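First comes one chain, alone, set out as structure tokens in the form predicted alone.
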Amino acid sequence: MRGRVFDLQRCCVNDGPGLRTTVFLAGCPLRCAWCHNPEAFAGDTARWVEAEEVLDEVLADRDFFEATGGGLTVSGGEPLLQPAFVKEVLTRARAEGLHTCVQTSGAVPRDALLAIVGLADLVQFDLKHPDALTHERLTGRRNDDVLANAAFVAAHAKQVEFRVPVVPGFTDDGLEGTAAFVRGLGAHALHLLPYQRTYLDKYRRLGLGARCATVEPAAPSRLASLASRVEAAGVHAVLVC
């Protein structure tokens, strides 16, 4: 069994809990316009990597893993666009004993997630914007797939948690409704992720134009007010640093 991968990373802190190690799978059904990782869609920065090699590489930080209760993360892109390499590569992680985690953005087939929801001990699912016609407008589909896909989520993983990128002028408007939405699905808690500049050397590198290059990370009074508003909206804020 073969996938696409085109990066691991080591020691990762906001991944799941714990040191993890996480694994990055090539393409993405969605062309958010803040995406931090542009080498899943664009360029030749992938490669076929068989799942025994992935967990032989995984395996090498269990040490990291045991001493602060870490494990395995597979992100994107989107993973589960290759649901069928996911699901061998948590099946023999669960057998070493690691802790599974998947990074998903629910606009893929309910049958992929249907692959892999008993395998992975955490799903992080991230929500981009609640209303269909915006979160088209910001990501390139709409969104009432991802919304039945979260609600699945919710209702059949061990664990999950919904998170939402903050991204100033494109998605913290929407706050409030992703924080309704979550809530009704019984979630507690809603993970809000800091729009960060880093990723724009990645842009450059890879001869793409990043459509928030201007844009300037929330400054900390103006976080405190966003995670106001959705604790006002009836769930614990959780800012991702």
Given for the second form:
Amino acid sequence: MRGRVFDLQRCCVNDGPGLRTTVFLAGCPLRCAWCHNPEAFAGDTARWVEAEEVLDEVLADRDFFEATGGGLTVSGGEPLLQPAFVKEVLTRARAEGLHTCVQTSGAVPRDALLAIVGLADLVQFDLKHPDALTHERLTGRRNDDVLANAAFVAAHAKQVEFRVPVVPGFTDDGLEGTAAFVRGLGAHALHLLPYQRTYLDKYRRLGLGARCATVEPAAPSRLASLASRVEAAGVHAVLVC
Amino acid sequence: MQLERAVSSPLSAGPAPSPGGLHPKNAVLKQRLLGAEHWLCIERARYATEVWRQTGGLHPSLRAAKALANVLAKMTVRLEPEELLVGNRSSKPIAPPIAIERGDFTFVFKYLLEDLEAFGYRITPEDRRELLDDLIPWWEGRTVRDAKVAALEAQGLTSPPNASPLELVRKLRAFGPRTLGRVLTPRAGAEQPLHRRLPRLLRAIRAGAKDNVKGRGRCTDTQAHIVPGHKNVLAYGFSGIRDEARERLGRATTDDERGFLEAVVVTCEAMRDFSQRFAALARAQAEGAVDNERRLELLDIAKRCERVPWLPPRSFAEAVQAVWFVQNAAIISYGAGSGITPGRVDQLLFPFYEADVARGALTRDDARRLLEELVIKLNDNVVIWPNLGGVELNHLGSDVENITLGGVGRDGRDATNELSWLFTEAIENTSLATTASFRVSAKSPAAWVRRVVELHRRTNSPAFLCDETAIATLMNDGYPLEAARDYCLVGCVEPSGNGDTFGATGGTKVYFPTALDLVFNRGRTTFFGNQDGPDTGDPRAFRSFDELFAAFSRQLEVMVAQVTEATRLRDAIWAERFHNPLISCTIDGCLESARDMTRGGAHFNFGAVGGGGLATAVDSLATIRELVFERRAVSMGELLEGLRTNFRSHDALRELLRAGPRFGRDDARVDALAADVVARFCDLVRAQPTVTGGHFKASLISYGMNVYEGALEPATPDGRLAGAPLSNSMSPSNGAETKGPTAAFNSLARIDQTRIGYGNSLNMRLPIGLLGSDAGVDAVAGLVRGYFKKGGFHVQFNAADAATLRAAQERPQDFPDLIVRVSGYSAYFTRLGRSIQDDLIARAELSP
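The block above covers the form predicted alone; next, return the form predicted in complex with the partner chain.
The complete assembly is shown below, putting the previous chain first.
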């Protein structure tokens, strides 16, 4: 079984617990204004890779996973555009006793989630914005299926982390709404991913224009105040940095 | 709670210093250290020479003892108003004691003093005259170096630069005029124009190259690199050691034994008198003190100095003072650049700490203040690198006094104690370039490993050492289990016994890429141009990689044989003439055998051969295997032409080579090659005996000298240009770490590191930002644990990011204490030479 992969990074620290190897799968249904991984849908870095090949490289770091409680993370793009491949990778990883994590935008068919929800120890589920029209303006698609899938994952995943990219002027006005939404799903925390500028040179190399090129990352004080608003909405704010 | 923790970890600001912060008096001492001028003080040279002049024919141990006693009796003693811990080593706050009898600095003083001064070293006109017109001339022909060079020349082991027209043309082609010019002229800002400086530069080069051992081997003039027997001084005091020497004197059977034992008596009493000078100074200052608190402190200092190190300490403060006296005097006796190591200070001092705390005589804060002061004092020990490259690169580097913390005890149980933590706080609070080695075993508390990782936020010094690997290594070399568990790190990362070993862990070196250079040129090195090794045949006639590898191994074998023979010749000179009864009498074994350490008096005896540029050579071999012998994309003839012209007009070839396989990417085939080279090297080294009755041990560390080491190496088949840095220590080549730290760890772990008797070093750079979060700290701790579980021996992280380093390069004044760990020792980034700075910046950023 082969999948289209545009990168594999070992030694990641913010893609689930412990040290992790993250596999980035090509293709994405969204076109987020701040997308950090434009090579998921542009350029020519993606290649076809066997699931077994992915596992070979992932398993090379087994000792480091064991030392930190880490494991394998499948990311993208949107990995669940290739559900069969993700399923095989996760199945093989579980057979090796690895901790598994899937990152998703949720903008995928329910079948894709069904296929993996029992195989992932952790699902990191991104919620960009609670308002449908704003969501469409920011990502190119409305969020009806995202919200429905969020509810599905909250009910069925072994563990789920809801995450919001904090992009000043783009997503920060939706934080409280998202917090309220996830609280309604029974979640206790919302993970905030502060916008960083380090990805911008990817756009330069790919010859693409970046819609967020002039956005400044939120200052620590601003992040603290956003976090306290999330807390006020009834869930813990976890700042990922 | 989660919120508070999460938000309070911004990327930029470091955390607050540990409880209390740096003691205000120590803050003054630290600022004085950072702001102090560097001086050349000739007192050590002057007072030792005084005795040497009058004592021809005396037993060498006794001669050394009397020379040291004269130095200790006459040198300036100082006591700063902020000090609790006393003992200086020269007349100025920062001035390396010059062991003139070694002779390794002589040509630097004779020809490069202007350059040293341009770098910021100062010397008074009177001292300069005395040094150049009186002291150096008397030592001409009498120093270790002079005798060593004579012996090497007599045995045909030297290889001076061959300046025949043909060789000059070859060199110019291979290096290019600019690279060659840079190699040959120090970049110091001496005001004189080059044509005025050239005559003395050439003399310096000729003098500096005199000890180039055939096959580009290095055999420096110094031995040392040793852990004195601090434990014995704490247990018995020098009075006890003297008494034992006297008792042993009664059973002495030869004049040699008597000479050594009498020297021990003289030395012990000189140590007593030395500390009494400080006691008297403290009492005198106390009389004039207006501040009552300081007056009481001075009286306490006096009382301590009246007791230790002559009598065993009774309190923590006395114990710290005793350790410092021994450490300081050992460095005076051996001179700068000697790698004298305090060892396991947390274990040494803990019984005193525990007893004082139990009887309510000591608080944690008081103990920390003393340890901070000790750490500051360990940092004022600069060394003048005694060679041209060193002068160019980092003559202001610190002469390492490595302290070892944590790890298991002699009983195999975790011995991390309250002092391990207090020393860590002291290192953090002082934020200096402290060279500290943190032993980690499977039994180490997780909180301890985390704590050491967190140190990176304020200082770059921590080195992680794996107990399991180190202990297995020491046992491979003949230590019993209990002694092996008590190991300390000497110099950079060399594991050695605790006060029972004559280690001589540094100073002798060969370079793996040179073996390839010798193969390509049928036994000649490109830079020196002499027939240094055997003719292993025309490489163009090799039909397989195995033939090439056999030739490489043969050259390496001859290089090791030559450099160890040179080292034995040097060591015989030390054994015959240049003893050190001070260090000897503290080490287990010397009193019983009534022999100086240089004559094999210690319980354990070894020598060292370092191997440099491993990854450069392995990458080169792997690239040849793939491109020349497997894919046949390049012919050996084309490759040789590219190397001999430094790839001028061979850009396509160089690009092909640079894309070749690399060590450090978790590529099992390349890693197997590295494992093979290391295993062969370790076996070759181990088979060589030392004059002290032990064997040589291999190390793979570059003391931050890989830039200098590369300066004399022509282009290599990995696409590296002539004169560019070699890979450092056992680390992958710069730019090779494309798969991240775990891949590099896996590659290194494929090498059997327990064969590498004197250790190896892996330098990794982490961006500062990573350590801003708890997840990042856990990640780094996990990397260390994971690597050690796989058999790794050492790893250290540089935490400064490239942007910070560039800013520091541009505005050094704004970054006076930006610390970088350079291959085993720590240095101030802004004081490093530009090429080392560039090397550090270029090192692959291993950002997860």
